[in-house]
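As structure tokens, one chain now follows by itself in the form predicted on its own.
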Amino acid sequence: MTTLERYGFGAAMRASAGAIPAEETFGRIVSAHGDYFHVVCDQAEGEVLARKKTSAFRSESAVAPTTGDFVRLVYNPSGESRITGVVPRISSFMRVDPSSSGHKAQTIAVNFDALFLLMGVNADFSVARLGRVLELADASACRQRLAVLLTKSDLADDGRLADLSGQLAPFGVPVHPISVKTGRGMDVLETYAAPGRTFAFIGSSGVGKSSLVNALAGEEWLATQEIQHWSGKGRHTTTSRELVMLPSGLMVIDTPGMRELGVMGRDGTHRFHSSGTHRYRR
């Protein structure tokens, strides 16, 4: 199996990618830092440093590459490679960029097989947040890939967990209480996982995304910090989207905590929700 096949570039994805010029190859972006991208491909061991080829992305219709994308690139073994295009995505999750005054969409995760919304059973729990995420999932056409993970379930008894799960039941998405600390519910993730598949984790800052990645990896894969007892919130060090390849062959897109969720209304209004409040922009 080639490097790119291990990273999910199977026969179906290759067929949808189409033919490319002889000087180009395919790769997958594992992290993005400003104008620079770290890419894996079959032509090199490890990661390749690449930038966009300016002329290939001048069109307004050009899709901007991001972490998780399969891309076309001109590989340069002695310097920066150049990304020339983005392969059609099998899935995406997007929101309205809260830092933008216009109608700009922000891509959160792409090319995932399963999308997990992580919510803690403590003060992080929010029925309204799931509703807003479902609006975004419907707009992104990925609702069927979404499930909820109730993290830190060791902090609640069975009655409390049943109550929280019941509050989310009307939304019709799978809900799984889990605890990285005790291992409760972790086996349910095995029903979603397989080598070559990609998980995407979304949720508030400190809800346990990085801790969950470490648990799935079986070792300290991403840096984390313990929960702050005075606030009931955890802290973590994820500041950019990263595609992590675990020893099992499963991949995880770990995203920074999302404080705001921007939703496009049917009337063209952009709604931004933050910490239980909302504001409107056009």
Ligand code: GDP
The other form holds:
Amino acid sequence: MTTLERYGFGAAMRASAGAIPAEETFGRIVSAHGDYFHVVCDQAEGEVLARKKTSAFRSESAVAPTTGDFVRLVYNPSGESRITGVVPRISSFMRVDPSSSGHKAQTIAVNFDALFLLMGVNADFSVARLGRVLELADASACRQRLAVLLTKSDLADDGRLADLSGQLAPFGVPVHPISVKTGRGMDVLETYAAPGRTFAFIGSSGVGKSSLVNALAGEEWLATQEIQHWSGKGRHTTTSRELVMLPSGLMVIDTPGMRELGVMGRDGTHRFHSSGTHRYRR
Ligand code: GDP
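Shown: the form predicted on its own; wanted: the form predicted together with ligand GDP:
Full assembly next; the chain just shown is listed first.
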């Protein structure tokens, strides 16, 4: 299996990507840093640094690449590679940017097989928030990929969990209580997972995203990784999204917090902090 196949570039994706000029190859963006992207492709081990080829993105209709995208690129073994186009996405989750006059859509995550909204069973729980996320999912045509994870389910008894699940039931979206503390629900999550698949997680800061990624990654993997505490002041300042490959072959796309998403709390205010910090151990 090639690197790119491990990253989810299967036969169907390759077919829909079409033919490319001999000097081009395919890659997947694993992180975005302003104008720079880190890309994996079959021509190189590890990540390749790439920028957009300006002339290829001049057209109004050109899709701007983002983390998770499969792209066409001209690989340069001795310098920056050049991205020449974005392969049609199998899924995307967008929101309309309220700060832009033209209601520009902001891309939150692309090419995910499953999109999980994480909500805590505590004060983080909000029926209204699921409603808002569903509106965005419908506008992005990805409702069928959405599921809710009720995180920290160990903090609620079964009666409370049934009540919370019942409040979300009218939306018709799968709801799974999970706990990384007790392991509850992790088996359900496994049914969504497979090598080459991509998960996207959205949710408030503190909801348990990093804990969940670490639990999915497994102890053995953690032991071999350098533990990084990323902060807004660190070298990842301009990184808006990151795609992480777990040892099982499953990938996870990190997304911004709910505040940046423009998703309100129950009382109509932004009650939650945006997740400016990334604490995945990698
Ligand atoms: P993130 O900001 O969404 O990445 O949240 P973290 O993964 O850092 O978790 C925030 C806090 O919630 C930490 O103190 C975790 O220990 C705690 N936490 C995460 N998952 C669980 C869980 O399943 N049960 C309980 N009781 N606490 C959890």
